[in-house]
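Only one chain comes next, encoded as structure tokens, the form predicted on its own.
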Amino acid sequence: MQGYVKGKPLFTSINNTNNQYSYLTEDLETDVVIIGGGVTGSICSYYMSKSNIKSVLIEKGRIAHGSTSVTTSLLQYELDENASELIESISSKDIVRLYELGLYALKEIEKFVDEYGNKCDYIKRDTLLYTSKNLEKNSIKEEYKFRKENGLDVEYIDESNNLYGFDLKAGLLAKKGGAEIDPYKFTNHLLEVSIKEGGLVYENTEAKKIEYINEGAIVHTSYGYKIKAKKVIVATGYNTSLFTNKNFGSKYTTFNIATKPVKEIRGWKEGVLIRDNSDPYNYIRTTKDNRLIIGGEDIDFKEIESEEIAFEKYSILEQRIKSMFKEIDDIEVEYKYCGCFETTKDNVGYIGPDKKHNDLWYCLGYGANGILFAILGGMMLSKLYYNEKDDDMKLFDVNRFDN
């Protein structure tokens, strides 16, 4: 199996990652076992604890050191592709609903921060979808009209009212349409709250085998200890081979660079989160300590081992950010890293039960909205535990492409 992360990720490098969790040393029985200790698993753990559901989370490596360490955590309600490009895979009504759910998930993160404190460098942001190409102006205009007609708070920008320091032919500004966080800090804060509510968390504890029983399952771990649970939640991201041979989506390698802190961020109005309309697209954000992060340049996942391709992609990203922000004269790259990214044809993740094993549930935040999908998953699955099905869960149906 190829590694899912390469290079030196920013967030596990700048934070004190000595925060260690114990490994499993006894057999346990619980309501729910969550497999995967990244941001998705931690979100599930939080919502289970909040709903008085006993949970045990296990992570085969270190908490938040897998795919979570390479996410830029540039959060926005929109999907990877514009509505006009998705219409063959998903209805207009469902696209609007997914936008609304994205906004709802953003508010959930804000509620968490308001209640438990801002330990994850959370900042609410506007988001900008833009193009520097005349040929793509109509695409931006169509997306603007679609959102405006469906009641979303958006503003159209062109060269006549461009307040940004870079070339922009057309842009769509989504007001309060996003947020940025530190994913490592967010994961650990969620688990801190969960543990206080009785949740158990173990790292360096790998699930080796799932034994399905009449009601629930037994998870056999790497040290021979077992966890008996009524439900198993798969929050393992892109590695699902232990649970199913289903091909959930298309895997890519996505590349990121992060700069050293710059003295002053100029030409970047109010730290807006930026995504261009290209294919593959780039996404750009700042950090609390004045770093710039740019990611994208996705390629087929099997190329993740190629140092030559990685060097080329990092160079492209560096040149792009320097050419966009010419007013910032002290841009110096400090971190370069890449990781796996998986998306589906409708840009939506998977939440809900397995077709074969009803006590095996998935929470897979595929696509650029992974963290927001995980928030929705945590809420929906904690309801499902009490046999309350959320109507919106059909949008994330695990079996929706099985024809």
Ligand SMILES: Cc1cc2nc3c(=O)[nH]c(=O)nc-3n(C[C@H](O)[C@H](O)[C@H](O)COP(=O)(O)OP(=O)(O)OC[C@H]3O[C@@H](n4cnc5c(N)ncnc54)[C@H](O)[C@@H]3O)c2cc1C
Given for the second form:
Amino acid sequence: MQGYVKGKPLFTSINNTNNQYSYLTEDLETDVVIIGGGVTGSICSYYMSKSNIKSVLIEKGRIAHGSTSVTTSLLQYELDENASELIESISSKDIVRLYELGLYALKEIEKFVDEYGNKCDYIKRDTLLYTSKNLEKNSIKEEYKFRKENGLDVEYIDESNNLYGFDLKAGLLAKKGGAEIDPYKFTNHLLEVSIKEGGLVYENTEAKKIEYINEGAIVHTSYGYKIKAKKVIVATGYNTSLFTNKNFGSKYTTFNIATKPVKEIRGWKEGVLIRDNSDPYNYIRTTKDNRLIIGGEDIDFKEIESEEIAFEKYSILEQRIKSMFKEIDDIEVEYKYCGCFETTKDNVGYIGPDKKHNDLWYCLGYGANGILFAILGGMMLSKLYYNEKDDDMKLFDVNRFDN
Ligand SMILES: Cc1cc2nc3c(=O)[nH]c(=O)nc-3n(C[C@H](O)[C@H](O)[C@H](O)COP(=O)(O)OP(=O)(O)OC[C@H]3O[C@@H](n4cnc5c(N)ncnc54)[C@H](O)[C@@H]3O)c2cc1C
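Okay, that was the form predicted on its own. Show me the form predicted together with the named molecule next.
Let us now look at the entire complex, which starts with that chain.
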């Protein structure tokens, strides 16, 4: 298997994806050109429009058909690893700040939905980090203490107050610490709003070459049309080779299965977003139409050479969800898919200018909460356009791991 996404993704299958955008047929001049039409590029397009910055977004394939089509879209403020595991790469003060920024990004999505309507099945959720292993109880307790001491709204759960139907030795419940969305609908809604405000969007239009000029750059696209812009935003997800030979993080393949809608979701209190404490971890959510999605079983990106490996992983995930939710007796898997996923040493993505080309900016939501990082990126980059540097942008510095 090659490429970044494989299988039959849930969200592009259940939605009407006929919403086609045209391709570029003329030369253009704009303030910002955004390369990549996934959720990240669309978030950038929305924030540019909101700040009265003219933008053109180009997507080489179809809008929201890359990693965005397979994301489970669990939006959680926490990072992939617990604070105690990250301490060598990032200070505890910065971890707390990142948690706060995650919560801030969640509020931004809520504001968007309040202002423009809930067209993306947005639901605010509590999030649960738990373990079924006695050996890992301390790790959960430590993370609970860390968050509690730092003012986050968390609750500790153990066997004595476990209201979930599955085996739980220790758990950390983050109140209103997350949300779920349909990423396909969210991406298209962001673009709908942006286009109304003057943003331009083209699909089937690939950036082939970037020509750096005195101020800004010219993006050469497929079929020869050019876009001249003051700034270029790279929102191409896990494929950045056109812009830099920098190795941004470690690539993995992660697997998902989604069930058919079940009659009743029993033993799963209030649709809480679930993540276990294993390495690699499993992540689990429900959908508005009563499906269950479970993901995980990550392997090194290079390791996936045959469909057989993927089917083994899907089968493990199916067994896991069935054994966790024994009260749900009509679990039937309908969609199976996997995709590339990239993370960094400190679990944080990249936002900001390239070292060599000042007018080339990155918005790369690497790490488990890529979508929330993209929200922060859209906000920070739209401020940067007006030379206003956000203090928190240093946490996402593109060159922070350079010697
Ligand atoms: C199975 C799975 C589950 C995940 N679950 C979560 C989750 O629960 N929560 C979360 O926050 N994140 C999750 N992620 C990560 C998640 O996918 C990302 O956070 C997010 O969807 C990435 O969106 P993106 O727009 O950055 O990338 P993409 O959707 O891949 O968009 C990048 C786009 O750029 C286009 N492109 C590339 N090169 C060019 C070019 N030269 N010219 C024009 N266009 C170009 C591509 O075609 C692509 O459409 C998951 C990932 C996987 C694989």
